[in-house]
Structure formats: C-alpha cells, structure tokens
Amino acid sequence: MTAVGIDAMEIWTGKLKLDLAETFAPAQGDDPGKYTKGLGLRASSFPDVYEDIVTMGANAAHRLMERKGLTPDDIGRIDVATESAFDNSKPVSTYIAGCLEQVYDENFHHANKGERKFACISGTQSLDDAYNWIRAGRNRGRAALVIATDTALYARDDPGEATQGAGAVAMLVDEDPNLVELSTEQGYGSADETDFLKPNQQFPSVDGKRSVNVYLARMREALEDFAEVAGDIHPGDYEMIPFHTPFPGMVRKAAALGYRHIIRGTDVGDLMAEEIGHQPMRSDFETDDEFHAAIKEYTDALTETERYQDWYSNAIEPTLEISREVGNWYTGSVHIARASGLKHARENGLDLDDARLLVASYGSGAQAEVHAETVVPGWEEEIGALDIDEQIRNRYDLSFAEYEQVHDVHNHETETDVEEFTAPENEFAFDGWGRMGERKYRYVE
C-alpha cells in the first residue's frame, strides 16, 4: 500500500508581537510569572492592518508551492481549516485560491475547495479528508493542500485574553511523503459539550474550567479508542507527542494525565508502582470525590519523578517551542508542536528515521482525535526550509496602547483607522472591499 501523509509544510505568522511578560503584564498588573510560567507562553502574534486569515493562509500556501515548484494543475483539492471565518456562505479556501491565482498563469477552477469547522480539531480533520480523498483514488495524480488558518482573539479582559495568536499552516498531503506518513487507525473521543463556542459572535463564551476538564476527558477516550484499533502503547513506542496546544500549561496536565494511561501494564508502570505506588482504582473507593482526590495526589507524585520528568522533556517539551512565541492558533496549534518538534530534533542531530510520533488533536465542543505519524527519511531538509524563527525574530514588537488599537483593527463590531505597522512586501495582503461587502485582496511585490 502505497504511504500517503505530509510531503511538505510552511508557517506563516502574524506580523505583530505582544511580550506578555513586559507588555501585557504590567498594564494588567498582573504577575509576569502568570503568563510565563503559569500558562506556559512568552508571546503572542497578532495580525497587522492588512492581514487576516485569508492573506496569512494564502501566504504560507504560497510559499509551499512556490519551494516545491508546484502549479494550480498538481493541487487537486484544497481544504482550509478555521474558527476564523468571515462567511456563513462563501468558504475561505475560495478567496485563498483567487488570491492565489493572481500569481499563476493557471487556476483552480479543476480544484475541490472546501471549508471544515469543528473547533481546533477541524485543521486534523482536513488532513484526515485529504488522506481519504487520496486513499479512494479521487485524486487522478494530485496532491491535496490543506490550511489551518485562525486569529484567535478574545474580548479585552477576557481570561483567555493571553493566549491569543494568529497564523497559519499550510500543508502538502500527498503520495510517497517526504515528511511524515499518516497512520490508517485512529482513535476518537467526542461528546455534545459546551466548554467554548461563538453563537453568532465573534469573540468566544468559554467555561475556563470546564473546557480544561472536557479537553482532558476527550483526550482520554480518544487515547483508549486509539488502542483498541492499534494495540497496546508503550511510552517508548513515540518519540514525540505533539498535544493541541491552546497554551503549554494545558499541555502539561494532558501529558500527565495520557502518561499515566499508556504505562498501565507495562514494565514502566511497574518500576512506578515501586516507587510511588500502584495507580487508584475506582473499586478501591467510595466515592468519585475520594477517587479523584486519589488520582490527584498519583498524578502530583507521578510527574516529580525523574522517569517522567524525562520523558516529557524529550517526548512532550520540545513540541512546545514555537508556541511559546506565537499562542494559539485555534486550527494550526497541533500542527505547529508537530513542526518545533521536528525542528528541534534537527538543530540538535537527533535521528527520527522512521521514528513515531502520537499526534493528538482536540477541538472544543468536543472532539479529540488521536493518530499515529511515522517520520519519513529526508525529514531534515523539509523541516530546514522553514523560516518561523527568523518570522518570530521580525515581528514587529507592540506597545500596550498599539496592542489595543489592533485589537479594535481586527475586532469585527469596530471601526478603526490604524496605520500599518509593518509594510507588505512579495505577499498577499487585504485590499478593501468590493460591491456585495466581500473582503478584497492583492499581490504586494
């Protein structure tokens, strides 16, 4: 059977950066150590005057194709994935694609374009279609592009307010990857919830607390479908474990919580249950208050010891260092750890040959999706072509009040005349509006 995953990847993000620690917490007054310790994140990126989810996911595509020598012809289907979207109707993958034209001398007019919207998740579930769409033999010899693209922005003072990004992914899936080859099981967990969702609005309704219990119950479902169709899952089995990444913090209880799972059973759990003792048992209690109490106090010593401690800093840590910078981006966040990961085991000469990554993806309301990736040789020189670092270093840096004012740029019930902070230049960028009130867009060299 003939491998299908990822060929190749870029990232665009935003033009704009907001340091938490000395921007944002002092005019919160708030604690540096909240943000960078608590939630786990040094900044955010924002989207300048002319960006918006169109023009950074048309970038990053563009960018693909342009280093792969791609034409409108080799792309049969392009997907976009985004909680972002400006149209209830016209979906964002068509005004990608216009824009896109402006720069070949062919179209996508052959093309299949499509809009997926669940949450966070749906930038997995683009890659999912695609895979399926090559896997039926629909494609007739063509590559799929998938982009995950999102603004997430909260309303000022909101808690979630810190953990705000924006940015896109851009991804070729195609036959014989040079990146990383998709597994055919997957593990699902997935519950009619309330935890974060936007009835007509923009910014999101969020239940902190609970979106952080349902994340981890859904993770926990979709890690135990997962093994059901795939076996049973050794720490060792993966050498990385990108986790949606709505901030590190949340990532750091995931991996606790799907540690604990996968050693169940194995030599590791046994050498844990010498140390701190054997994992509760619900039939050893009274109460679900008790239990949980239990699985705390497990969990709390669990994550001190040195094998774990361990495990996380070369399993879990590493997919961690590109969120750090940016913050959320909704769709592309798994994406995102999936690609630091790798970069990391580049800029340190670590082999990944062949090597298995466990990628787990969650979006609120709510679904989690487990699927296993196996890293194809050449990876190196796909994940060296990529530029985030020097994009990071670019950004342009925001003063408390220039943060505020491009909030109000970007905040769809507000009317604000903000100046450009940065100058486009060989990138698509917004260009106004046109006669029915759709958002107009061309090519700055």
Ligand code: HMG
Contents of the next structure:
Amino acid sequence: MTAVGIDAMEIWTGKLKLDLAETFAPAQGDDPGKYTKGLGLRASSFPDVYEDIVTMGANAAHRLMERKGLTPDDIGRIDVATESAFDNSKPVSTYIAGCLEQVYDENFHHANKGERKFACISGTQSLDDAYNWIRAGRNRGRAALVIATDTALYARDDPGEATQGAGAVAMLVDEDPNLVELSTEQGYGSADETDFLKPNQQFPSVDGKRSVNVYLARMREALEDFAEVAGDIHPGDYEMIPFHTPFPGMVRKAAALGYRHIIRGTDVGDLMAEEIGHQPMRSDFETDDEFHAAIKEYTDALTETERYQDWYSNAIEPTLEISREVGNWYTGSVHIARASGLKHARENGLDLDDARLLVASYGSGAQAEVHAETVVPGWEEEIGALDIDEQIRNRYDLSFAEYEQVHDVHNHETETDVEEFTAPENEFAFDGWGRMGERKYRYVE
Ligand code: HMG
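Can you give me the structure for the form predicted together with this ligand, which would complement the form predicted on its own we have just seen?
Then the entire complex follows, led off by the chain already shown.
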C-alpha cells in the first residue's frame, strides 16, 4: 500500500506577543507563576490589526507552496479547519484560494474546497479527510492542502484569557510523504458536552474547569477505543505523544492519566507497583469521593517517580516547546505539538526515522481522537525548513495598554481605528470590506 501522510508543513504565527509573566500577570495582580508554572505558558501570539484567519492561513499555505515548488495545478483539495470563521456560508478556503490566486498565474477552480468544524479537533479531521480522499484514489495524482487557522481569543477577564493565541498551520497531504505517514489505527471518544461553545460569537462561552475534566474523560475513551484497533499500548511503543495543547498544564494532566492507563498489565506497571503500590480499583472503595482521592494520591506519587519523569521528558516535554511561547491555536494546536517534538529531535540529534508517534487530538463539545503515525526519512529536512523560532522572536511585544486597545479589534468588528503595530511585508493583509460585506485581501510586497 502506498504511504499517505503529511509531506510538508509551514507555521505562521500572529505578529503580536502578549508576555504573560512580564505584562499580563502584573496587570491582573497575579503571581506570574500561575501562568509560567501552573498553565505552563510564557506568552501568547496575537494577530495584528491587518491579520485574521484568512491572512495567516494564506501566508502559511503560500510559503508551503513556494518552498515545495508547487502551483495550483498540483492541489486537488483545500480544506480549512477553523472555529473562528466569520461567515456561515462562504468557506474560508475560498478566501484563501482567492489570496493565493493573486500570486500565481494558475487558479484553483478544479480543487474541491471546504471548511471543517468541530472545535480544535477539526484540524485532525481535515487531515483524515485528505488521507481518505487519497486512499480512495480520487486525487488524480494531486495533493491536498489542509490549513488549520484560528484567532483563539477570549473575552477580557475570562479565565481563558491567559491561554489565548493566534496562528495557522498549513500541511500538504500526499502520497510518499516526507514528514509522517498516517495510519488506519484510530480511536475515538465522543459525547454531547456543553463545556465550550461559540454560538455565533468570536469570544467563547466557557466552563473552564469542566472543560478540563471533559478533555480527560474523552481522551481516556479514545485511548480505550484505540487499543481495540491497535492492541494494548506499552509506554515504550511511541517515541513522542503530541497532544492537543490548550496550555501545557492541561497536557501534564492528560499525560499522567494516559500513562496510568497504559502501564496496566505491563512490566512497567509491575515495577511501578513495587515502588508506589498498585493502582486503586473502584471496587476497593465505598464511595466515589474516596476512590477519586485515592486516584489523586496515586497519580501524585506516580508523577514523582524517576521512571515517569524520564518518560515525560522524552515523550511529552519536547512537544510543548512552541506552545509555551504562542498559546492555544485551537485547530492548529496538536499540529504545533507534533512540529515542536520533531524540531526538538532534530536540534538534539535524535534519530526518528521510522519512529512511531501517538497523536492525541481534542475538540470541545466534545471529541478526542488518538491515532498512530510513523516518522519517515526526510523529516529532518522538512522540519529544518521551519522558521518558527525567528517568527516568535520577531513578534511585536505589546504593552498592556496596547493589548487592551487591540483585543476587541478581532471581535468581528466591521470598523476599527486602531493603528497597526507592525508593517506587512511579502504577505497577505486584510484590505477592508467589499460591497456585500465580504472581507478583502491584498498581497503586500
Ligand atoms: P484559572 O481558574 O484561572 O486557573 O484557569 P487555576 O486557578 O485553576 O490555576 C491554573 C493552574 O495554575 C493550577 O494548577 C494552579 O494550581 C496553578 P493545577 O492545580 O490545575 O495543576 N497555579 C500556580 N502554580 C504555580 N504558581 C502559582 C500558581 N497559581 C496557580 N502562583 C482554566 C484555568 C483552565 C479554567 C482557564 O485557563 C480556562 O478557562 N481556559 C480555557 C478553557 C481551556 O483551555 N480548557 C482546557 C480543556 S478544553 C480544550 O482543550 C478545548 C479548547 O482548546 C477549545 C476547543 O476545543 O475548541 C479550549
């Protein structure tokens, strides 16, 4: 069977930065440790006035096409995953195609375009769609462009405000990929949940504490479902585990739950039992509260062991490095986590040829998907082409007063008199409104 997977990717971050320890925490009267240690975030990326989901997505896609020497004729499908769309009919992919057609002689008239919605998991669902399209033999030799783009903003003073972010990830899905090969091994955990919604609004309605528990519950279900397809999992099976990362502290919780789950019945589980005792069983306790207290105590002890900490620092920690600097990018978040892990491996001389990744995606509302991927030779060159560190360094560092000024510009407002903080250069920029209320864009040299 021909390998199908992600051939290449590009990342585009919003051009403004909100420093959480230096700028946000003092203004909120909070200890910076709440953000840097508790949530695990140093900064958020924020969009400048002329940036939005279309510009960020188009810029990432343009860069990808240029680097891979592609023209529109090479692309048979453009799927955009977002939960920040501003139109209920016209998909963001048409706007992005329109942008790209400004800079190419050919057009995308024969590419199938769409928009995927299921909170943050829709980026991974779009990858799945592209994989299925190629596997079904409907691609006629062409590749799919999958773009995950979001302005992940919260209302001022919402507890989620510190986890904001903005950016886009463009991925080329093709046969004989150069980055990762996708597989048919997938598991789902999905339920009708009311934890995070955006009923025709840009800033979400969030039950933050509940959303954390829903994430964990659906992730556990997905892991169980995955084991039905792939068999029991051993902690040594996967080199890295990129999770959806709304903030690294969430992944810290999810990783502990996942590890607890996968070591059961393994040699690692036996060694752990010798060290900290057996995992609590519900049948040993009279009430749920007693059981949950015992689970918490066990998990705290587990995460203190050297064995767990070694696993965490190899399989999880590297996937969080970019996220710490940029915040939550919703649909792009898990794809940032994968890129972060691979980038760390390249920079530290780790050989990941043929290594397996377990990718744990999540979207509120709610659904988790766990799937397996294989890193393929060629990955180092692809990852080496990313310039995300430079982009992160070059962001404009907002003062708190500037942040307050620019925050609501992105609340789907039609007019703003806020001046831009940076100047667009060799990129697409928002260029005002058309006669039917459509957004217009131009390429700025
Ligand atoms: P909060 O209530 O302001 O924070 O917001 P907290 O008081 O719970 O503190 C956070 C952590 O910092 C805690 O750690 C504190 O102990 C610690 P934990 O106990 O959880 O391990 N802390 C400190 N640590 C060191 N030094 C200090 C200090 N102070 C406190 N001085 C909350 C937290 C998650 C509720 C908020 O950020 C929120 O509402 N976020 C938005 C929702 C969210 O991200 N949920 C995550 C799961 S749902 C998801 O991932 C989907 C999503 O991406 C959307 C989609 O799918 O579309 C959001």
